[in-house]
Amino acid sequence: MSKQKEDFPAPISALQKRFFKWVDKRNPMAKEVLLNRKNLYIFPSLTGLCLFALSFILWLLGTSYQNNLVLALSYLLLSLMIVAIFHTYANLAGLTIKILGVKPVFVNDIAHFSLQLSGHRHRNYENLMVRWRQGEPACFDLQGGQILSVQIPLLANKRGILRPGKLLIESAFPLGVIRCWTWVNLQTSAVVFPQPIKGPFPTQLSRGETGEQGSGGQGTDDFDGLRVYRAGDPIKHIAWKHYAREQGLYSKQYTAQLQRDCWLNWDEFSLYQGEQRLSALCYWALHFESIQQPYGLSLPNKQIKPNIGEQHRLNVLTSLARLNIDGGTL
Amino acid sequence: MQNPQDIFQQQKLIRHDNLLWLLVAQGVVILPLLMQLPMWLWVIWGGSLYWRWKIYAGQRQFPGSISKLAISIAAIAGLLLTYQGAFGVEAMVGFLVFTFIIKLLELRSRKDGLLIIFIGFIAVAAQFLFIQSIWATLYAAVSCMVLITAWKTIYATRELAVKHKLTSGSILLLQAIPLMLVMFVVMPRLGPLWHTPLLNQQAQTGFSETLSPGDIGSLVQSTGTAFRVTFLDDSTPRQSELYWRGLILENFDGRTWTRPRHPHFTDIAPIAKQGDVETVNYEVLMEAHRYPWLFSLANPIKANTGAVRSRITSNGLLVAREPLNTRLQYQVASVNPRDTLIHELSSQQREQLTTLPEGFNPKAVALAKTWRNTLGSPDAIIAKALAFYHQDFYYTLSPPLLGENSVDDFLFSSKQGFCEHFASSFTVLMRAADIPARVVVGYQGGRYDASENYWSIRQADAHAWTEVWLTGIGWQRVDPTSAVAPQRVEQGIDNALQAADRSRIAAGQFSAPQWLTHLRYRFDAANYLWSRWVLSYDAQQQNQLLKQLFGGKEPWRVGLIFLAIISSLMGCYIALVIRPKWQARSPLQKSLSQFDKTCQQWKLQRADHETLAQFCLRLGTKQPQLLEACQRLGALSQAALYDPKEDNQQQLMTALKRFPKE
């Protein structure tokens, strides 16, 4: 994957500026949005400069040769290409686009955009080329009542909210001489999650004095009791006996598990500047759901108490994600 | 993760399904231009086929750099050594056609495609070139949808059932028609730009320069028109007066006729005499017959041959300066001979116009001398010559072959030929009776088209006779074979020649049974009403057309005319489809998209699911400042809803009317 496509030339590249403040004054931003002719744009492409210059050329023809027939087939192109202006245009007019939600992704990953695209119940639209600004273009077709759900990628460069910006959706639909395309803003973002780096743990440790966790791990050290299962306990905890006797459904305690929880305390990892810091923490948070060990995360502006599951791992991640090292939340 | 549709679209690679197409459109295009090119381009295309097909199989692959510049220098060498170098029209044509054939085997991108599309084009413009027949034209008109078919198909990225292709690029083309002509009638025309080469292997048809018996016997066996007549006037010439004069021969030498090498162009046009005088005017469609002579009824004072120059000579022909190669319409207007001014032969076009070449025909000239020294006069000489091949000449195509006394051996033994003979002999002896006499020929009568009012002058109806100069009358027509078959002169050769001859002449065309030769007539017709309104539309007929329809011709008129065409429609399409359902909304709707669009200036879209209160509650906390103005168009929303008074209705409509703004 490559950061292609927006590398023009200082004049082109100031007048895209221009065009794309046009673009944003008259289309505000939304979740929904439904191509008609105010927010699309249409002009001949390269191919129809070509085929311009291939009339002329049987024009030039017809001309030298007084010969009508040629002169008929050179006005037949242009006219094709004033017909394929409205061809262009009905092939995106009336499409719907809906933003449905993207997952969350680590930097450097691709996040995928769900889209939702419908459009007339008794229209194709065919050939649609769909990309972020900076993205991968992905295409479609849709056809007549079809409600399509695509997934549009763009890579996450960055820690943080990534907020792709402008998509393009565009058609040269069906001669090629045409390119009708819009650019929408769409009402979205994806959580971009630290890149994880692997490093060494702190060694002031706030989790208990046997040290290497990776080795160990199992976390059953000696069975304490039972309790009643919480959303998030371990499967292997789960005391299976006991559920197959219809007596409910418990969790096993183990002391060490108990004792051993551990914390991510951003303050702890002061060898690690900047991101990085942020990287050691996401590792370290994967490795210990990797390993069923609970763990917490204390942040300068958040707390989460030790757990372990998904919804958890979430939290953590989000909120690194989310973290403005220079204070405050993203 | 990528489906191949992806990699087809990515790679921007043609889908095999749609290669067929391109192929298929390929074929279409180039079959009438091979036909006229050499044999081999036809081995070259089978061959780029079989290859083609063997690289969509998986069997070959794309051929290299050195092998495509060896087929190339190998076709180029090809198409010198059948032009022989001469780069007219047709060399260029036969190496658009090679490099199209030979893109077949570099054809896998979209690009590529493109390119065969647009020579496909070049292609059918080509074929234009050769031929412009109704036939073609459609023929060209179905190639177009069919290239516009493979064009769609190249960009379309799911696979459609074949009809349904056919159906949207029939579309588009006859969507494009109505567009084209009108661009086609109102588009400025201009002439020629530069000298353009010319279509070399075309052969000459009609006339040439010299007239030897049995020439004109194999020109009418030939089919094909020479050229077409509309007679501008009322009043039209009866069939019998139709002689079309195309060339004069005056040279002898015993058995051709030959035009004069230095012809003696006092080149004064023949001038109509002072006062009022009786023109003929008439429309002539000439056909490309690649000589420079045009045909005109006697004689020519006035010519109008628009962008091809031509000038009327002093023997009262019309002649353009370059031979002619495309088809040409142009105006006459003719005066009877009798009304242009007499110009008297100098003593040496006499002395020319009546040598004969010495030895030859002795007979025929003995005749003609006793002629002279018994009759005297040369309007007796005349009659008595007539009357001479009135006793028992017969009229046929097939004559007997002519010894080398040509003259003598068709008046004295043969006695049967056609009208070259009687021409050729009649002059022979009014010469020998000191008579100035020549021969001309051209084309007699034509078949009148009464739907179309036109003539219709074929090869059938090439002719030759004679012209005599008399002392004070000046130049006379007579014809000798209208003494021997006068239904030729007043009905036409088909109907002066006996079965077996009529068989002969246009390839058979007049014995054919008479429900195809009445639909070869109105074919005929059509053929005319297309060269006429659509082949010979030039910048003359523009000028009339356009000022017929809008008045004139200048730019301005035309543009504002269209101008006030494109907008009327768009008035149409308003009042009809659009206004309806701006009209069907209730004017609360439209109160509440007013609202709508104000509250995109506060930043804030109200959901499609939303209700009045609940996005006034919305914008309220979003906008402090707008909180009274929300709080009391919640309040009256709910009451124009719940409480059915028209004055709430009204005061709601108001209030989203008045909705503060930024």
Second form
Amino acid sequence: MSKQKEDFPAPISALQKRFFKWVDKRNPMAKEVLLNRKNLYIFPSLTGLCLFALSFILWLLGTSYQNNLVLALSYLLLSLMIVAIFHTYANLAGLTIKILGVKPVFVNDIAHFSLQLSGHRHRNYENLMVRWRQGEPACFDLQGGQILSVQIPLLANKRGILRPGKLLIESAFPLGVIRCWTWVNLQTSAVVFPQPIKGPFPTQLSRGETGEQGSGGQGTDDFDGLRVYRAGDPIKHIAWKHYAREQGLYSKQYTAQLQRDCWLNWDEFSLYQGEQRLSALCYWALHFESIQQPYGLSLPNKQIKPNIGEQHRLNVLTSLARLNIDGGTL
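Can I have the other form now, the form predicted on its own, not the form predicted together with its partner chain?
Partners and other molecules have been left off, which leaves just the chain.
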């Protein structure tokens, strides 16, 4: 199993860093995690510490003045805290967390990681709080035997591969005096596309690997073959004979039509620098996709042939997202 690297964008103390390294050893990365005594941690909350201090003060007063009622109150508070330890632990123990996936997003959008939670059939899980280390919390309840799908948000503020890091799951149910929590290492990541920015398109359109140029005219020169019909193809190019024979809907393709396929060439967008070049390429890829214009992508380390469609759009935008400007891929 590959090891996922986690960055710490927010300030983190040396003690926290040592704690997280210890957590990584106890909680190896996985797509599904079962919570039990090996990965759950329990400690009094701030309210619990105050309650413990109050109980200690009452015990001192009760023993000093030999007041049995004050001693009884002190012991009652301590008993409540002890009972809360078992109930708070049981509120998380047996819970299973499974990562389902995440859809790609653009820079500065919110990535929603889909998680599936399930537990024991005869046990309810109350007041659960889940969040990524740098994300916003999501609170929910889980009924016995229920399989619950939740979306955990995280801001995607950088292009590339978003690795959310550790997932915090905690609860202070039922009294709020004991906090039970764990840090889960889920094997997941999201693709973050460049932010599309509108800009001028280069005047010349590249054609394939040969470097030929096309004028963009809808020619009817030499017949080049048939291809599957795509929305936006001229009606006069439809192969009606094949369609009448129930052989499928195809379009006739000509040499001049091949030259209309636009190429998003990294070198031709030299007007832009760095991330702006990727943003411009992203914008024009979305533009050509919206008008059903076949387009290809030529990067320093990869080339995608002209096409259109959802899968082609995803391949192009993913290539832009993973491109390392300094060389290679992210």
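It should be emphasised that the depicted structure is a prediction, and the values quoted were computed from it without experimental measurement. Whichever C-alpha set is largest while still superposing within 1.5 Å between the two forms counts as the rigid core. Numbering follows the first chain given and starts at 1.
K.L.:
Superposed on the rigid core, does the Cα of Asn27 end up 2 angstroms or more away between the two forms?
P.N.:
Comparing the forms between the two forms, which are aligned on their rigid core, Asn27 does not shift its C-alpha by 2 Å or more.
K.L.:
Once the two forms are fit on the core, has Ser55 moved its CA by at least 2 Å between the two forms?
P.N.:
Ser55 C-alpha, core-superposed: shift of 2 Å or more.
K.L.:
Rigid core aligned, does the Cα position of Phe43 differ by 2 Å or more between the two forms?
P.N.:
For Phe43, whose C-alpha is compared between the two forms after core superposition, the shift is less than 2 Å.
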